[in-house]
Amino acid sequence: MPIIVKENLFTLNTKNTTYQFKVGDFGYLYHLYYGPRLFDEDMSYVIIPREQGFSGVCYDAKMIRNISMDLMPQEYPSTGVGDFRFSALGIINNDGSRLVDLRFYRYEILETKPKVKGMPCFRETNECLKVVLKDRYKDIYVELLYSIYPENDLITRSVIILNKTKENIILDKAMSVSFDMQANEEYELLSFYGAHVKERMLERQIIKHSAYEIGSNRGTSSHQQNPFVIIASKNANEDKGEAYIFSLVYSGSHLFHIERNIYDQIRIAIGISPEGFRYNVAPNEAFYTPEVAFSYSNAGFSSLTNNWHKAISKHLINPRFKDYYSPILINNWEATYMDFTEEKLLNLAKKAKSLGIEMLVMDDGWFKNRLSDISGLGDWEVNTDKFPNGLSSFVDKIHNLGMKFGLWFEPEMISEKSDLYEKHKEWVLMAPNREPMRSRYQLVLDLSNDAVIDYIYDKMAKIISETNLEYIKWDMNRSISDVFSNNLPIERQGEVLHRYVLGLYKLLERLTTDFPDLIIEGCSGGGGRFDLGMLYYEPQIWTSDNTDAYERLFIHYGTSFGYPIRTMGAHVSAAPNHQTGRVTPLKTRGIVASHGTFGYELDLLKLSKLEQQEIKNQIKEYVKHRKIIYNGNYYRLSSPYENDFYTSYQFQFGNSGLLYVCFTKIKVAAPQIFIRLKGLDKIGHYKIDNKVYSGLQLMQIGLPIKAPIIDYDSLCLEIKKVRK
């Protein structure tokens, strides 16, 4: 069974991995294992009592010294117990004190999981635990919610605490998961740094004796952290070894804090980043924390993503997508950038229509008042000097090429140069009697506000009906500085980010619900935003702005590890390249760019015939394979940061599956390259470029492959099972 209470021990079971806590000492909820799944074993022998000096002592043991917060690994940490580690809740009370003493209440076992209200959550489950716990001197209750998928070996955290006292409370912290395991080995981080343009760079490093605190202040998940982390064994790789990942279904300002104490234990807290939080709970309210989901592996990295990538797809992104493919696509923005008519893009859109693209995407510069980054922003009418019929007339004629049409916007965002702001200066987030920050020219429109909300889903809910709009590129270019409401009192300041993101998903919610087949791919300066939260409403996000093939081998190799290749937006751009100047082949980019969703990004009239004949065999190769690349398994063959030869990766679904390899350097004098293949029946055989081998063949000794004669070149090779 997956959830197995006996007498104070709790036990959640997945296929292959067993997570479980009990009723220690007093009340205090113990952690005591997350690992391979366990038959009928009790781990608490794993909880030792033992005196640490200057340590808090519970008041309870009396004369006992060895009832220590500080040593005892817990579910949920509180403020004020003894334990000098960073906690998890932290409340003012009334009377100024920031003490909360929580002990085990009552559990419950639910019949269906619970939403986490007002925000996104893994979708339902039967198989969900609660727990309360209570402070020991005040009505303050805390909800901890474990949702259980047993076939992916995920489980889910959410945590609600509710004041039943007669008094307001103030939360200064809530984090949504902490976590503690005993650590007598040496453990590695991995986390995944980047900027604008270089998204999730891989850095793993040892967790020492010390506190490392990787997250985001911007109001956004950020470019600069992304909200995942894994925590493994010192020698896995993508093989072997233990990994745990640990990941927040959040998208606005989040903290991942880990530490290890002198007694090689180790915690991860994961939430809202605490920095300027401050929550107002009125009596009889409550406050909800984002879901955090996590999975373990001892079979490697491979192992871990896989079971990831598949919770993700089944459990988290919308059920209508589960069959779906992104249509094939080209974006305006870098053939003409703001600088296009009517005329140019019907012309843009029958090339591609002639080469085999399925969708014209209109990108920035289509609306009134948008000259310039400088304006427009936030009057999202269309500019009858580009379009004299209006839109709908121009998007009919898309259609009739057979053609599907989609629209930028960046509706969170406002220009001071445009109607909205002469109108509605109130709506920005913006302190009185000061001058705002600006980013891009931008200031950011306060989403915490129904007001601005109701504005913004009336404009956007009429282009949709109008036009029969099939997608949206949703943009949000810029942090979140100036955080100010002018909506909400003085003392409710600090709700002001969490509030912003909760008015996001309010706004997401009706857009989805009212125009369910639109698609909405994400954007934040490309992979500003590339979270859970907001996958669970967009089935896809734009993964960088960088379109350089070479540099898009680093930011999917790392994207890889927490999202679906599915959800990766890449496309085929020019070269050189706009962000690099790098030349590369057109055959690579296409490769590369059919790691994930696929699409163009350049301006197809300017192509020679034979580039064009090269577009219409991308396309239909990346339709005859793409069933493989959004279902099958991926494995990661090699590392572009440890190869500085070539970059090897491979999908596998059933007897198919595809071998890509992309050369970054041509090297004299080169040894002969084998690629050890992964996934396949040892004793199958598999026909691969016209020759046949065993599975034991191609993943012990590897694929022969030959050596380019120019740099950037790649190739695509198809897998496929002949016979057993």
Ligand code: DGJ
Second form
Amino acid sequence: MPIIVKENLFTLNTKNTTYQFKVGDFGYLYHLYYGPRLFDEDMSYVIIPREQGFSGVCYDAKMIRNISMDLMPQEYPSTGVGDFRFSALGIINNDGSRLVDLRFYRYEILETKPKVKGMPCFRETNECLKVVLKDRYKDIYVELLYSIYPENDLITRSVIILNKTKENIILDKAMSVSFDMQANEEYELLSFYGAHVKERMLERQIIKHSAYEIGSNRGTSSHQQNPFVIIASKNANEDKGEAYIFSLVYSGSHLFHIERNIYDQIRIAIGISPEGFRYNVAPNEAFYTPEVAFSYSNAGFSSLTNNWHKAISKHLINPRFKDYYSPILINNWEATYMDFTEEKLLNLAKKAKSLGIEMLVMDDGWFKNRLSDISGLGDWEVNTDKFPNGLSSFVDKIHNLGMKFGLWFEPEMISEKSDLYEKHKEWVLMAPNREPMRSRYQLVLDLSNDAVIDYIYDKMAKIISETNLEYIKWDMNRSISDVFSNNLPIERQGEVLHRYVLGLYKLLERLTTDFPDLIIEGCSGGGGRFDLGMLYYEPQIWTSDNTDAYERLFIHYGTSFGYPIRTMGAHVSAAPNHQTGRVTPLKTRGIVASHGTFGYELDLLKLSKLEQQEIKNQIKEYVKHRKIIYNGNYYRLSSPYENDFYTSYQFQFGNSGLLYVCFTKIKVAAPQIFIRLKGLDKIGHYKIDNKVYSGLQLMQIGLPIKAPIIDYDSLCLEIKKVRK
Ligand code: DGJ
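Form predicted on its own done; form predicted together with the ligand now:
Okay, now the whole complex, with that chain kicking things off.
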């Protein structure tokens, strides 16, 4: 049974894990356990009251002196009630006090999971529990929602804060999750930091007696700190150790606050960033937090990752993409930048088609006034100098070649040099009498305003219908500053960033509902908004503007901890690479770009006959292998951070697998490399490169790998089970 309630004890079971909490003395909700699956144990004994100087004790405890929220592990700690750690909820009451004292009120087992209002979340499950807490003094209710996906060891949580008083309340913090754990051993925090062209770099640090903040105040999930973390036991690696992953299903400013106190209790709070956040909740209104998804494994990162990838593919991504393969595309950005004409793109498309490419994606620069990146955003009308017969006529030509067509938009942005700016300056996020910050010379539309959403929707819907558009690349090229909406009153300005994200989701919801066959590729200057919120609407996201094959190995490595490989956009680009100047073999660029949705982003017309032939072969290989890449288990066999000679990974889908090895520079007199494979049947036999090995040999001793013959050499080997 996934949900068991016995008196005051709540047990949530997945296939391999158990999460447990209880209603304790005075109605406090205590967290008891999250770890390997229990049989039917009650973990209440972990609650050991103790008196501690300077810890607050609730008034109703009367003469009892040893129950303090400062020491108790809790499910949803609030402010002002003697817990001096980071709280989950901050409420400013209408008398100005910032206090809320939450106690258990009731619970309910729900037949189906309710949606998180206005936001993406993991999809249907019949295993859902609601636990309601109430302020001891006021009719403020906090509903904790737990949803369970037993087969994938996945649990999600979100919170609804309901104001049943007759007065307005203000939330200045409303985290989605707080999670307390006792850490008698050392634990480590794995987080994924970065920048534009350097996304999701793994950082691993011991959690000391201190506080750590992983977050973004940029209005987007950001390149700088991706919204997921892993907490792992000290020596955890791919194959052993404990690991917990937590990820926020949200695309805006966020905070992961992790602290360890003097008693070695670790608290992790996750939610919308409280920086600048002030949300008014009127009587009888509710505030919904985004959802947090989490999973646990005691068998290391590999098992955590594979459960996690499957959970996202099965329960978050739109089911209509279940059996889909993203079309192999040519994107003209690095081929032409904005310097193109209809004829140039048509020639590019013809060449692409002859090589086996399935879709042309026309990137930035196709619309009116867009001669460079300082103008044109917002009007979304075709540039008739470039396309004298209109956009539809051009798209028809692409369709007539037997190719699909995709189009770049940056819907959330506006250029000052645009008709829209002339007409609707009040639609821009900026405060009266202040000049706004420019970034890439562009400003941000106020997505908290429904009129703006309607405008963008109409513009995009018209083009989608007129051209029978199959694919959109949805870009977003700046962080949000000047957080001020002309559409909201003074007291609601602290709601703007969250309302912006809600507006974005509203727009995506409308477009994906009205055009169900449309594929949207997410992008934000590469992977600046690579998060579970966007993946709910967009089955794939452009992983990075860095297309250098060597640098991509690091980016793919970090991204793979949080997201399935099938969601990662990767393209073969030119050599020397446009971001780094590095020259890598075409073969390696193809191999690295196979780590995800596959495509090309270079001027195919400049390639030699030999290179064109190589591309034809790459496409054939990718098509042959993509079933394994999309559906297989994924194993990081070596880390680019630890191994400066090669990076290796494997996909294994039943009896078929793929082994990839990407080298750095040639090393003289290097030792013979043996790569240990994973996920095989020990007593089975596998054919690789025309030789047969047992699973045990491949996993224990490893596969001998030929030394590279040039710098940045690489290989991809098929693994085929030949007999038991
Ligand atoms: C940033 C994206 O990441 C690029 O791929 C490209 O679409 C440019 N924007 C276009 O302006």
